[in-house]
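Heads up, the chain below is alone and in the form predicted alone; it's given as structure tokens.
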Amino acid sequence: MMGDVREERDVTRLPRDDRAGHGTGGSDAPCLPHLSHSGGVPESDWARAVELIRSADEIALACHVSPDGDALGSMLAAGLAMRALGKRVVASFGDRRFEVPRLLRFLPGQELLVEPARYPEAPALMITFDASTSARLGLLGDSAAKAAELIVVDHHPSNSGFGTMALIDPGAAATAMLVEELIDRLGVPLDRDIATGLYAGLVTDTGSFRHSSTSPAAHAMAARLVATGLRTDEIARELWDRSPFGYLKVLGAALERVHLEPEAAGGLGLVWTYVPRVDRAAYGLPYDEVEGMIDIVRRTDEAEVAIVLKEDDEGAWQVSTRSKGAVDVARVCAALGGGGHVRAAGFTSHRPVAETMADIRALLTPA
């Protein structure tokens, strides 16, 4: 757990555009401007969503499976804002072993969690975050069809909109910027549990502001979220800079495996490596923590794409897929069953090491 993070619930409410049902900061709170990133959002549905949760007793919220930090991050916070409002709030995500990676386990809000078999089987309203198919539900999708309303939250330009309604804006860094869109709309003023969950998401989906994909509006955010008193060194710790023992043992392994493949991706260049469930059971690492390899292996100056395949615990392969821009890895995850955004995509697959890679192979094309 971390100290500082989760210390008082110190609210600060910082002035924001001058729309209709906004509230502004008290005297001391810093003037930061808000630089709308809900663009891809019509008013209607902003005013469509707000209605459906204000008018509910029960919410039922959802990530993706496997959640990350803007999947976690990002549902806890809404969690948080509607149990403010006096809601009664569930929250889950669909994997069989439920269990929040040791990564995330700093996030408040943790006591809205319920466990796949206790999820509402049919809510009144569901809400979904950061999943861009009802398939990356896993066991909740079958709640989110029989849900009688669904929203889904997301930024992923692969999102065709599978619930009832959808707040969906590719030009989002982060689907925790939606939340916080939503959390203002809803009248609930930032504290710092809040603000922790959608920091870890903002920070997470934008590699600490270094992906293209960072906008002023991000900034913008992070100032705003900052000002609540986080402490982000702590944050920073707890997502990048702790891991066991065994986790330099398995990238040891996956980086002795890695391939180049200079004539790929049309000459481009493609790197890519695999981590079997054996190397990570020889030292008890759980999957959640070879996550971020794919982070080391695209560093690679030789290769437009970086992909690293991970077994699961269930045997399947869950494929990270890395582009620098010049070919987009979304088109090619979606065509398997995935999705993504244009630079960072994935998918999962039932297939052998060998086959996926041929799969892949035959997709990557310049764009």
Ligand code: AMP
Contents of the next structure:
Amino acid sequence: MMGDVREERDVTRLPRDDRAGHGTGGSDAPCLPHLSHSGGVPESDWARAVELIRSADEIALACHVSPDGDALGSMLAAGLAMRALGKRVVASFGDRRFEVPRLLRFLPGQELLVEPARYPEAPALMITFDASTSARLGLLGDSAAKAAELIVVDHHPSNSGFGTMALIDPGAAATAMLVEELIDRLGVPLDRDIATGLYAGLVTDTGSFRHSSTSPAAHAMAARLVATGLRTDEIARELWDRSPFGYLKVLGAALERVHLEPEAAGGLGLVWTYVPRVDRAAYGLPYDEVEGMIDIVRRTDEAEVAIVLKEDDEGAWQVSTRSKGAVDVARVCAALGGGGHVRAAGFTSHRPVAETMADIRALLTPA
Ligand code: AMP
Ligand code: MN
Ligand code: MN
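Okay, that's the form predicted alone, but what's the structure of the form predicted together with this ligand?
Now the complete complex, all chains and molecules, led by this one.
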């Protein structure tokens, strides 16, 4: 809990905590929107989650497979906070090839990570981050099914409702926003390492504060995080502004074969391309290096919907879809076995590119 005395220039001390009496703060202090940004999680659920965590000796954390900045950043930040409370913490994600994506290796707290094979089979308390279904836990799905208590921390509107209790707020821009509140409620102060994980989650899921999810609460949270002394320039460079040379060549090949279909999506337009694994193999480029390619393709003015199909090392196609708001791509991806958000969603396909694209086209209709 934060004290009432707030120094004017220290944003870590700016109001974040009126949960004891919403809107009754009565302070003249400069006011950033408080932490409980949307009231998406009932007070009783927060209290129960805090109690479960406080009374646990060991806590097993998991995030979704092929972790992004929000999944891994949220999980490691939570792990560091729980370790600060004296808990034994293990953290993992259930990919067959257990490797932290290169662009997330700067995240503090990686010493908490264990391979899926060393993960507790039936944890007393397990907490998942940014996973909308238990299938998204991959190899850790069995542990989740056997966990005595399973707290699901997530912000996907499509969350399937697994777990024994949920801290889910579809209004939150990132799972990291829920984790910041959880950490605060646990009474652990933000330090730079914890803040770095949370910041990675926040900037990943808001597209650096560009996406429609960028609420005042997201900016207010950023202010608290940056005030811990983290290096926003270094984090941005790690996340977006570097790659091996081979990336440029693989990107070049993907852009060579990009298609524009103005008639698709009810005439709103579709732009798409694909990245076969042989392209990456030629340059020894790991799969996770091409995850952000959708952000280049989606800029196309003539297309409402953008799609990049990326063949992973197992030969499955990971399909990234984006819309500008008129088409609900979460609906399209859910119909094809995946999920996500209205403007950013995905699914996995085991069929050839042409067939997958035909499936998508048939589903693409304006909302
Ligand atoms: P991506 O295109 O990989 O950045 O994913 C965009 C969003 O789609 C993610 O935030 C997830 O919510 C969702 N998503 C991606 N892949 C899958 C999948 N295989 N199953 C369910 N949801 C997914
Ligand atoms: Mn995610
Ligand atoms: Mn997320």
